[in-house]
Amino acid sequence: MAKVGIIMGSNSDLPVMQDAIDILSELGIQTEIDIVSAHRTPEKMFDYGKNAHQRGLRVIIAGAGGAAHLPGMIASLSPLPVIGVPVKSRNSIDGWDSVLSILQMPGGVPVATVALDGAKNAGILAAQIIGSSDAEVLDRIIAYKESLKAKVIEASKNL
C-alpha cells in the first residue's frame, strides 16, 4: 500500500498539518509523519529525504514556517513528488517569507507549493498523484469530489 510521508520543522506546525493527516486518513491512504528540521537536524533531513522511497513513500508533504528550507532541501534530496506547505509561524512576516521560500524553487528541484497553511490541499494533491495509478485512489478522490459537489447543492436549496 502507497504511503505520503508527512514531515514538518517543528512540532509547532503540527495544529495546521493535521489537516493532510485527516484528509489522508478519509481517503484510506497511510501516512507517516515526522518532525524533520532542515535547520537544527539536518543529518536526519538528508536521510529522510534519500531514504523516503526505499520505505515505500510515494509522495512527501513538508511544512514549514519561516525561512522554510525543508520542502526544497528534501525535494533536492529525495525521486518522490514534494509538496510543500508555508505554515505562518509566530515569527513569520505574515507567512510572505514561508510562500516564498516554498515556491522560489530553482529550476530542477520543483516543489508543488500550496496556500498558506493549505495542508488539507496538500493531502488532497498527494492522494491524487497516487490515484493517478492506483484505481482504488482515484475512485475515492472522485468520490470525495462528489461529496463536495452535493454540499454545495444542499446549501444552495437551504437558502
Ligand code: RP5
The other form holds:
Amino acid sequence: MAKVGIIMGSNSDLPVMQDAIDILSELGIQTEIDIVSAHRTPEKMFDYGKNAHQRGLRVIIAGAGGAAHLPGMIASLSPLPVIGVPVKSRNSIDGWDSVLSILQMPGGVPVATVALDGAKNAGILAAQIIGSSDAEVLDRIIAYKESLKAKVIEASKNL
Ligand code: RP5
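Alternative state: the form predicted together with this ligand, after the form predicted alone:
Next comes the full complex, and the chain you just saw is listed first.
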C-alpha cells in the first residue's frame, strides 16, 4: 500500500506536523514519521532523500521552520513529490523566513508549499496525490469533501 513519508527538522515541529499525521490517519493512509534535520543530520537527510521512493513511499511531507532547508533539499534528492510545511518555530522571525525558504525554489526543483503551519492541508494534498491513481482513496477524499460541505450547511442552519 502507498505510504506518505512525514519528516520534520526537529521534535519541536511535531505539534504542527501532527495535523498531517491525524488527517492521513482519518483518510486511512499509512504514514512513516521521522525527524530529519538538514543542518544537524545532513547525512541522514541525504540518505532519506535518495532512498524514500524505494520503500513504498509515494509522497513526502517535509516541515521545517526558520532557515527551513529540509523540504527543498529533499526535493533536490528525491524523485517523489514533496509538500513543504513552513513552521512558525521559535527561531523563526515571524514565519516569513520559513515560508520563503520553502516557497522560493529554483526552476526544476518544485516544492508544493502550503500555508504557515498548514500541515493539515499538506496531509490532504498528499492523500489527493495518492487518490489520483487509487480509486478507494479517491472515494474517501470525495466523502471528506462532502463532510466539509455538510458542516457548513449545518452551521448555517444553526445561526
Ligand atoms: C528548524 O529549526 C526545525 O525545523 C525547527 O522548526 C527549528 C527549531 O528547531 P529546534 O531548535 O527547536 O530543534 O531546523
